[in-house]
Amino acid sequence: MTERVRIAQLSCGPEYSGVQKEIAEAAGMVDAEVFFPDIMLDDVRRGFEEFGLDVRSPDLKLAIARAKALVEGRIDADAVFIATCFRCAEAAIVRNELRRYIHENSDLPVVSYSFTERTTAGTLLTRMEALTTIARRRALLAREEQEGITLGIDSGSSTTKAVVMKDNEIVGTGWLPTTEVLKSAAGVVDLALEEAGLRMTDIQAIGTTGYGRYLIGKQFDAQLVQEELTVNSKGAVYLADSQHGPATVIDIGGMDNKAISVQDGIPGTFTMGGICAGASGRFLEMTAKRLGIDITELGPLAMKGMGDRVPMNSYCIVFGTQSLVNALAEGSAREDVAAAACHSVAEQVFEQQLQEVDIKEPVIMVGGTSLIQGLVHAMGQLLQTEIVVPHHSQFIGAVGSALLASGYIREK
């Protein structure tokens, strides 16, 4: 029987907001347990004084002391979950500093989260699953080459992708809109196998990821069913040839976004989600529709425009749509509107997700939105760095699944 993963919780406020039971439930769903590290009162005084942050909240002082105990090895834990209320500015500063401190001074995987009273176990599930995956499957995540013939399937909110890999090369791909989950999965698998010139009986191992991973994993009898945070980060550094040293992975998806700090191919800190779909690929799809173009035309059009000519608010998809309508009604050039939309999404991702991870080069953008040239350009301008978009970046989840699934091929 697999031992339960022990996740140390550093937090302020979840007990008073009713969120603590949701945190515990999410951990239990992935056979993990959250616990509050036990420390002495002297540890609190010493930790607060040595850490250097002049905070007023007793709970935040306690979180700081617990973080120091974890880094110093006085507390046994497999991972760390940092949670504070989204309304508290002081807590946001402490959360960010603790996340950086633990990441830089230990090997513990860390996720930080700002909760609301409406945070549920379902909201936290993928984060908890990723923490337990890193703790349990570190050897698998260290895999750098694909072996044999494997199939990876990524069932996303907008599109479903499949990749067939053979002896460390991609030999077949498939891409379809996600309609019925199983039907879309079957369709992309057929496309990938046809391109590879192979049959299903040739496949030695299967990996699934994405929103529909459990359903398609059961349907295809997959050996690997894994959340997209660890799978996508592995696929990203593999395709970008950045499996050694630091890297930052950005995935702006159809429903949510992911930012992952990776070291030697293994995620260290990560965040996902977004306040609103206005900061996701959905808003860019809506922008393309309003402009009367296909989403594939949005990037080149945006590269011709000047985003600062059009005020844009994609913080909320409703207000963002209103900004689009107003800009077009006032006669703004279509290319300027396209550029403004790309910049707005990049800016929101920067403010919402990238503040929760340490940004280190290379910065790798993946997923379908990485093919939107205007969005990649806007992100590069914000981060003042050249963004890496590897070949096959849109198949990142399927590639990561196929790569990791090869670790399950039994020797014959």
Second form
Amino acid sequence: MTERVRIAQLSCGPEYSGVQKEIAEAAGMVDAEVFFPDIMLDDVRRGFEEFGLDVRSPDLKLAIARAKALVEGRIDADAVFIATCFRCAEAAIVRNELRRYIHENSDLPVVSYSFTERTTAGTLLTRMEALTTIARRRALLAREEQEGITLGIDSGSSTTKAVVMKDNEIVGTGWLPTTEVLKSAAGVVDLALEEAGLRMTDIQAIGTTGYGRYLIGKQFDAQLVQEELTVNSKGAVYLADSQHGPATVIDIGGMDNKAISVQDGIPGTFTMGGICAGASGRFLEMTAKRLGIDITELGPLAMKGMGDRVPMNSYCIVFGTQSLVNALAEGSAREDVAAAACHSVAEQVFEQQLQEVDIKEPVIMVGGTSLIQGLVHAMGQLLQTEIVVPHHSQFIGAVGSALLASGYIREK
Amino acid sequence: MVKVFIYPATSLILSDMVARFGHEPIGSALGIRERIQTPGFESPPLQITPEEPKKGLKWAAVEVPSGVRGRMAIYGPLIEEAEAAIIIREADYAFGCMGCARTNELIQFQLRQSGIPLLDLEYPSSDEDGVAFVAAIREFLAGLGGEEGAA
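Having seen the form predicted on its own, could you now give me the structure of the form predicted in complex with the partner chain?
Once more the chain from above appears, this time first in line as the rest of the complex follows.
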């Protein structure tokens, strides 16, 4: 039996928001435990004075002192979870600075989260799973080459993808909209096998990821069932040939977004999820539908337009759609509306999520939305950098799963 | 005997002083005791559920962080019940329920707005200040009426 992963909690407010139980439950679901690092009162005084951030909240002072104790090695932990109330400006500053401080001064994986009273264990599960995976499976994540014949399946909220890999090459791919989770998975596996010219019996190991990972993992008897944060970072640096040194992975998904700071293929800090679907691929799907075009046509159309001609910057998908409808009703060009939608999503991801990870080049965009040229262009403009979109970027989760699953071939 | 809200509400010394001078201290112990002794809840460590931030809407709007509203669900009813209050400004560390600076500001504001007799003191930093501090509290509590205890 594997040892329980010990996750140090640095927080202000979850007990009083009634979500401490949810945090503990999410950790328990991945065989981890959260604990509050014990320190002396003098450590608190010394801790936050040395850190230099003179906050008013005593609990935030305590969090700072606990972070110092972790970095100085006075407390044993495998990972760090930073949690503060959503909407608290003082806590947001502390959360961000502590995340950066721990990331730069230790090799502890760290994730930060701002909660409301509606936060549930299910919301936190993927984050906790990623923390424990990084702590527990460093050796697996260090894998740089795919071996044998493996299958990776990514059951996402919008689309299901499968990839067959053979001797470090992608030999088959499959892509379908997610309808019935198992049916979509079976469909993409068939497509990938057909393209590869292989049969299911040829597959030596299977890895699954995405929202439906547990269900399809069970159905296909997968050796590796893993959340998309670690899988996608691994897949991204593999495809972009950036397995060594720093990298930043951005995955704007159908339902939520991931921004991951990676070092040597291993995620250090990451954020997941925006405030609303206004900052997700779903908004771009709606835009394409409203413009009467296929989602694949949105990117090229956006490249022809000028986004700043249409005011569109809303956190909410409903208000975002309202801006879109208004702009079209006022006679705006479709190209400009498409560009504005891409810019709006990129800007919100930039404002909400990328502030919580350290952007280091190369910046790799992955997932289906990375094929939307206008979105990649808008992100590049905001970050003032060249964005890398590797070949097969839309299959990132499936590629990462197939790559990591090859670590289980010998165990089969 | 008068119900005296103490701030910091976690202060055992202040609670003890109020009780010694014959009054009833109202602080964290009361608000939290009710929750941790309630059987049937499974929301450790404080048995506070997501319902508390909703109850806290009475004292703080929905734009306010949930931790503030959850804390106000503990303190709001106590403040409404209080007949007098003592506020110690710049007290040394007060963690736990007093861990949120924004809640602490709101609690002090609510107390000042309530119109109840209020003693507002700086935390003492020397022996001399300490003596004057205790004397001020004693004088305030004596002025509230009721019987003086075994001070």
